[in-house]
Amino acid sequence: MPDLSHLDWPFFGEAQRRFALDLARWADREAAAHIDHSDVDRSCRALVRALGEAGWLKAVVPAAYGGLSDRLDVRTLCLAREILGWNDSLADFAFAMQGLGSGSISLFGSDELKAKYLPMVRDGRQIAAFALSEPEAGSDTAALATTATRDGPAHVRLDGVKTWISNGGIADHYVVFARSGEAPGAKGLSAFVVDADAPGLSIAGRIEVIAPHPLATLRFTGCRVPVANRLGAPGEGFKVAMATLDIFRSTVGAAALGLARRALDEALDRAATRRLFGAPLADLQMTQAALADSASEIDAAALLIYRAAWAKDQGAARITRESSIAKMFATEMAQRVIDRAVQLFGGHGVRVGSKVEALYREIRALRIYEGATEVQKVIIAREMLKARATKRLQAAE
């Protein structure tokens, strides 16, 4: 079970502390029974069901639909991903995608859409997915080419391709972003909930990556979707996407934090038990320095993650700068911490089947998805420059 001593920090309330401790005990006892890394589709389906039946997916929906709080509590989401990430990356993935794939519905869905989808997501009866990226539009959301064309008074027709879609091929519904044409660029996008069995939606191919999880390319060919399935108003797709990512970007950092904590735990065990030149590996000052660097960076990342989450939970309209800093720092930190752990394990660290070898593969994608590190740097700088320009304008008035 992971070290949860940071729950004593003032970022957390009693309900969040209790949630985290109970989840950690459950994951330690139950998660492994549902995981087979040689069959990730089956594992993710089993994990979603288990998380739902145990009540942990209540964290990803509002209280009005059986959730834990009136609105999504970002600190709870981060704690869940940190704990599940420490336990197993697929457990984290299953939880995270239920949140990301339904978050836009929680934020912008009509009462009818919320009532239809959120209880099933909460109970683990339906698998959710978020379909934003395209072959020529990843972080540049304004460049989306998939189109949503009006098809009669009550439907739109979706045409285009989405790729790198997590839960692609196993999801029951997708939140899909498409160009609806109200204005050029980012102001002409809309978001729709599309059921996986909608005519015209097909899986164009599965994508294999170094740390396997369900991932696919989707093709929309005259896919007819009710206008009532739109999230928000026409042309608000960019707003829907950014508001959703504003909540879940911090949680990516939390997942990386969980992986880093597990790597440090593995490294500590290795250093304490491995003997080198007649003495424990831990007696070497270089080993001690590596452990100290990892511990310091982990604490720094945790503070950035829970600062961003706390700010959002306190009612901040947007935490773009804070969440980008948290995601950037935590994922890069975790890469360094895991690399140190692999080095301390020596040859065993690169042996397939060892925990640190798995962590080494699993961390790499977190530095890319939901905005690569380089994109986060652009976002952070733009937010700072925007704030400076606003301050100078106010001073001049």
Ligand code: COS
Given for the second form:
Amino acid sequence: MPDLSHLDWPFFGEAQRRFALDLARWADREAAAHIDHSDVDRSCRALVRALGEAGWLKAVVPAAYGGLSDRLDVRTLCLAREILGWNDSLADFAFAMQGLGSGSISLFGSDELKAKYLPMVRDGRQIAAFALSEPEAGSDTAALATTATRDGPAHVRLDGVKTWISNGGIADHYVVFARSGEAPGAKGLSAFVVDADAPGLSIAGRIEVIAPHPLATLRFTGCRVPVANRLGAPGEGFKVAMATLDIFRSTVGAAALGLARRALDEALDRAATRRLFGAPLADLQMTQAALADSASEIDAAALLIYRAAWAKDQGAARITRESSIAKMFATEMAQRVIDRAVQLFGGHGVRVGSKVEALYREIRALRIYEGATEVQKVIIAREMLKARATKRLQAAE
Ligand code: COS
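Show the form predicted in complex with the ligand, please, the one above being the form predicted alone.
The complete assembly is shown below, putting the previous chain first.
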């Protein structure tokens, strides 16, 4: 089990503490039985089903649809990803995608869409996905080119290509962002829920990555979607994407935190048990420095993540700056912590099949997806500059 002593921090209430402890025990007992890293499709299907049946996916939907709390509780989402990430990154992936692929529905969907999709997502009977990135629009969301054209009174036609879509190929629905043309750039996008079996939607290819998980390129060719499947108002798609990412970026930081904690646990075991120069590795001050640096950075990241999550749960309209800081710091920190752990393991650290070798591959994508570190820097700086400009304007009035 991971160290959960931070549950004593004042960020958490009794419900979150209980959820975290119960989930950690469940993951310890149950998760491994569903995971085979050489067959990620089957594993992810099995994990989603198991997480749903055990009730953990209640954390990704609001209470009105069988969830745990009235609004998505970001601290609970973060705790879940931290704990599952510590356990196995595929378990974290399966949980996280149910959240990201349904978060926009919870936040912006009509009552009908929520009633149709959220209970199935919660029970693990519907695999969810989020389709934003395109071959020519990854970091620059406002440049996306997939089009949504009106097709009769009640439908739109989607045409274009989406890529790097997690759960692509196994998802039952995709939340798709497309250019609906109300205005240029960010003001002319809309979001739609598209069922995986919609005519005109096909899997153009699967993508292999260094830490395998279901990932694909999707092609939309005259894919007909009911207008009623739109999330939010016409032209509001950019806001739908950003508001969803505001929540889930903190949770990416939490997953990185889980991977880092696991690396530190592995490093501590190694330092305490490996002997060299006639003494435990842990007696060398260079080892102690590595362990101390990792522990300090882990605590700092945890404080940033749960600060962002807590702020949203207290009712903050936006946590753009806080969640970007948390995501950037935690993912970069985890890469450093895992790298130190690999170093302490020596040759065993790069041996295929060792835990730290897997962590070394698994952490890398977290510094890129849901906004690369460089994008987070842009967002953080802009938020500060915007705040300064607003303050000056108010002072001048
Ligand atoms: N919540 C709600 N609204 C938001 C928002 C947020 N977090 N962020 C921006 N908006 C609003 C803005 O307020 C603005 O509306 P107004 O003009 O009415 O104020 C509008 O959306 C456009 O915002 P902005 O001018 O910042 O748009 P940009 O195109 O300049 O955005 C960034 C640039 C980098 C911020 C954006 O493209 C981004 O986050 N990119 C990364 C996307 C990503 O994570 N990709 C990975 C794929 S997902 S796995």
